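What follows is one chain in structure tokens, specifically the form predicted on its own.
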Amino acid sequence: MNSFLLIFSLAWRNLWRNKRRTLVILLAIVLGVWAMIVTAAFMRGMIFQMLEDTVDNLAGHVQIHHSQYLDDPVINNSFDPDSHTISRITHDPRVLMWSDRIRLPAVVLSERETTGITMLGVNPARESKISFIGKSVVEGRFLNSSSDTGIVIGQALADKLETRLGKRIVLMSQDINNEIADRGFRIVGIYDAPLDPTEKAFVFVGKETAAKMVGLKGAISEIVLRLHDTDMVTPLVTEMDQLDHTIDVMSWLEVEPYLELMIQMMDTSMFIWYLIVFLAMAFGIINTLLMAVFERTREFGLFQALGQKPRFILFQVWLEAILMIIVGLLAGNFLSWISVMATGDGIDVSVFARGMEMINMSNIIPFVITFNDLMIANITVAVLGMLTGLYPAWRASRLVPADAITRI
């Protein structure tokens, strides 16, 4: 114990022999740790926001369709929402909430313009809880019931159609007999979604009203589920997909496959960034300790001549590296915590609004620190930093006393 305290005391004292050099390498470690944690928090926040936007943007965690619906989204590819299989899925304890929809491609006509959209016939009470629409109506109101004869459209679509609240528009789609079905609707609400493409693409009508328009009796196009925990998505999909082969039970990553690609890309980017930061720190630690070893060559030779074993010199120099790593990690983590707390609810990246919309992301990116990311950053710096410090320590322990003492 006394030997360890002596070596610790020597290591700490020697660390501050050249304060400027030690402070420079400590600053490099602190900034390296800060960069790793803050960058990971930003990228994790991007992933978190992307997933949240996707869930809110009508996708949910799990979707149920007729087995042929995604290949051919017509009214004929619908299913019975009251079947035993559907009831079992919607009443599963892992399901937080769900909403049923009639979802069809349609054409909307105003007095001045015509464009293609997706018509969503919804149950307003359920839909307002599971998607963005419940908190996005900025003019007028949302639908009162499934039999409401009004329509809610996006602000961007209203601008494109050159129409406004209270005006009438016409929807045209294909009915159950493969004939053109059309109906006039009065605009009772205008919503402002996080993404302009959503505003242009979707209109909301009552589910019963949509069913009457296309001659659909009792069937629906899709059910969207929101679960208590995203970790439950894969097990639920795996279990439920085997219950009935006439329906498809799909996770959000299957419905929006680009999400999985984006997550993999960001994980790879974080790995590359970690590698770059570590290499910069590794060279700094090696350089600092090798300079310290070179300056104290005669000192190490004298210690060995007085009977100190090489392994004690190795441990002393290595302990200097460990102490630098510990101090750097503590300061780096503290600085990272302050930086993340200072961002509050996130940072505004509206200057890149166009690019963000292309990947279905909103303009506010939160910083999200996960325990795994924090541990990976700290363990990576600690373990690899200590391994890096072994080389200068090994060089110091290999000095020959006679040569070291006489070296100028």
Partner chain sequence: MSHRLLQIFSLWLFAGLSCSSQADNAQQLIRQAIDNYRGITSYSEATMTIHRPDWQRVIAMKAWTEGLDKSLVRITAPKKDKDSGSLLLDDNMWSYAPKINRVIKIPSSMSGQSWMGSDFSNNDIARADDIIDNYTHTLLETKNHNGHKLFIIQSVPHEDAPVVWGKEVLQIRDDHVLLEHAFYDQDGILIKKLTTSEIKTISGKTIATTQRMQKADKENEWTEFHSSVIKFNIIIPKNTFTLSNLRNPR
Second form
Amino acid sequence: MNSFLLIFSLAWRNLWRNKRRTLVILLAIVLGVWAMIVTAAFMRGMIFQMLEDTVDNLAGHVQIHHSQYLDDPVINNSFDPDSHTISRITHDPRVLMWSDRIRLPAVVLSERETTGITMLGVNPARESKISFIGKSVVEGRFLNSSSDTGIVIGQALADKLETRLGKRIVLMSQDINNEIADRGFRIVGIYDAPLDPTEKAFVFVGKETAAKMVGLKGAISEIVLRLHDTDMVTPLVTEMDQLDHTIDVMSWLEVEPYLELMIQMMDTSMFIWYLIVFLAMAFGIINTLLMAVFERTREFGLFQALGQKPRFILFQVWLEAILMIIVGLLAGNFLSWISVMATGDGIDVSVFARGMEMINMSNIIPFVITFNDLMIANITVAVLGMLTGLYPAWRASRLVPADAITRI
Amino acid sequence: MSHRLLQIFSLWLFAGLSCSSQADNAQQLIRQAIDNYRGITSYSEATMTIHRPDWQRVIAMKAWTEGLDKSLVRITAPKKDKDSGSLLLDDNMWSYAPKINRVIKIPSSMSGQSWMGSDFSNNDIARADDIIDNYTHTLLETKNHNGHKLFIIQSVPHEDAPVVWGKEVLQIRDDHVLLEHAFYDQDGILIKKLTTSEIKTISGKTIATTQRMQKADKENEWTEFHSSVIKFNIIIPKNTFTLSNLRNPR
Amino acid sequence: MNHVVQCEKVTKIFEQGLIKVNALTDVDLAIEKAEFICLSGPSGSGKSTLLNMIGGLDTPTSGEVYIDGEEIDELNKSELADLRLHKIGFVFQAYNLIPVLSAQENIEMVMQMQGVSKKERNEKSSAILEEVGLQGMEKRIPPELSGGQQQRVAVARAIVSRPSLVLADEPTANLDSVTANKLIDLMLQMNEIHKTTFIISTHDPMIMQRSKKLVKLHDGRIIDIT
Ligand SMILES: Nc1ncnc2c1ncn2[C@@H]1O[C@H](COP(=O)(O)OP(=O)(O)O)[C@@H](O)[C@H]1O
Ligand SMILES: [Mg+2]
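With the form predicted on its own in hand, show me what the form predicted together with the partner chain looks like.
Now the complete complex, all chains and molecules, led by this one.
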């Protein structure tokens, strides 16, 4: 204990002996830790935002389709929303809310343009709660009821079609007999989604109006569910998917498999990033400590002459490295915390918006610090840093006292 | 909107509807024209000139029609397009390309695309919505034109009609020759206009033999139809309007 | 055996590249408890090398060194460290002190490593500081002390835990004669009171005079013991 106290105070004081050098290397550690945590938070935020967008963007947490629908999203692959299975799912206590939709590929025509879109026939009351559309109508209004004859389209689509609120456009799709089904709709609302592709892809009409247009009698294309907790998604999906083989119950991750891939990719790239940052840091630590050891060669000889065992010398130098890392980690975490706090809602990346939208991302990316990421960053630096510090410490302990003392 | 292809090839049919041209009610005028058109068969040969600022293309074709909902168009020239064709049955349209030897059903997603590169869209050609039910027709004016009465009719699509135009204005003579068909957007701005520049009497019927579709904002872009041979009430073999016939030109 | 130190045919050859330097050749030396010995000889005669061999800081090329009858060549590094910690005190020519520790901490350091309680350490360090005449300077760190004061702290540290042997390698080389004399007084006093064995290397005639036994080295050989 005595020896430890001595070693600790020696390590601590030695740490501040060459203040400038220590501060420089501390700065490297702090910035490294900061870079790790903030990058992780940014990437996590990006994933989080993508997940949120996906869930918000009509995908929900869980989706129910006809078993063939995803292969062929046509009108015939629809299902009865009043079946026993469906009501069992929608009444499950884990389900927070749900929305039923007629979802069909369609063509929208204006006087000047024609483009392919996805037509969503929705129950406005339910839909506006579950997806982004509820708070995204920026002009006009959302649909009033399932039999509303209006249409709500995205701002980008309106621009593309060279049309606007109050104008009529024509939707064209296929009816249950594979004949062309078409109808004129007046634009009653324009919505603004985080992403242009969303705005260009989806138009909202009343579910009853859509059903009448394509000749569907009660059947729908999909139900999306939002659960109380994302942790419940997998168990619920596993359980419900077995109920009825004509019905496909899937989680949003299955719907957007690239998201999962993306998450894995980010985890990997994050780890590589950690290693790169750490390597830079490790060079700093080793360099500084080796220099310190070299400068203090005589002192280590002296310690040995006074009877300090080599392993205590090793420990003394190592402790110095450990203290340096601990101080660096504390400051780095604090700095990260400050920068995350300072950015508030997130970073506005609209400068890069075009690129971001291409990879399906919003303009504002929040920082999301997870306990795991914090741990990984801190543990990486702590463990690898300590291992790094071991080398100079070992060098110090291996000095031959006579040589060390004669070298002045 | 009436069946555009029929309109292109067969608006002369209005000429055959001699009887009630005196109708002063626009709705009735069109109804009578269409009613009288039912069951009539036709064969025609025509050229379609597609004009662009830096190029021009002429396509020669033959067409058979039966009533409002059946028509077959077969390209005869230029060589590279020879034997390709389009078949229209009700609202559906199929295209045949001999090079790939395949018949493709034109999906609704392609309905807005140009038909054979012209200023007509597939949609323009294929749509056979009920012109009576989808519009409110108003007789705006009655004029004189080369000794004929000329009816100027405004057709405004109904709220839920699958028509994108704000209004259409037709100029129809009492002998049912369509002189002009203008399409306006919902702000009342002219988008495109079909005009007749040649009227002939063939087999005792007065018909428009040259018509041009002109985009309002692009003076140098237009498509012109010129009919050289037209026969009515011919006997058309039963298998004419079938997919196998589309694929195997006679 | 009642020899504190015993050297038998100690030879040290330094190899620097192709050149071999015979720093010590067949040195035989036996030192008894409470002796006060002066190692003298010109620079390069092997004084430091001999002290290092005795203190176990370096190992002889051949020959044996015994401390209290224990052959130090047989000891591993850790045992050697313990031997030094408990039996030997060192004073070097300069830079004896740990720069980040105060005078008092430098003195207590050895006791701390020995596991002496804080209270006892404090008592002993205060006493010794007074003995070496540095009361009031406990909290000063080495740069705040003069060369003589530093050396006194070093002597205090070397003797505070009552080692049986103190090895001092030219302890007065950097001091003026008055200060040097005081330091020798101090060491003689310690020798008298605590019966601590001292081996001091020097080429200062004044110290040679005052020592009780003089060992003369020349070119790594003992040429005279008086
Ligand atoms: N580490 C070493 N490497 C090589 N030669 C050394 C080393 N240490 C001492 N010597 C040589 O050994 C001889 C004795 O040196 P030293 O014991 O330091 O003499 P002194 O202390 O009497 O001045 C000298 O010639 C010196 O150059
Ligand atoms: Mg020397």
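Positions refer to the first chain, counted from 1. Just so it is clear, the model here is predicted, and its values are computed rather than measured. In this text, the rigid core denotes the largest set of C-alpha atoms whose superposition between the two forms falls within 1.5 Å.
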| query | How many Å does the Cα of residue 387 travel between these two forms when the structures are matched on their rigid core? | reply | 2.4
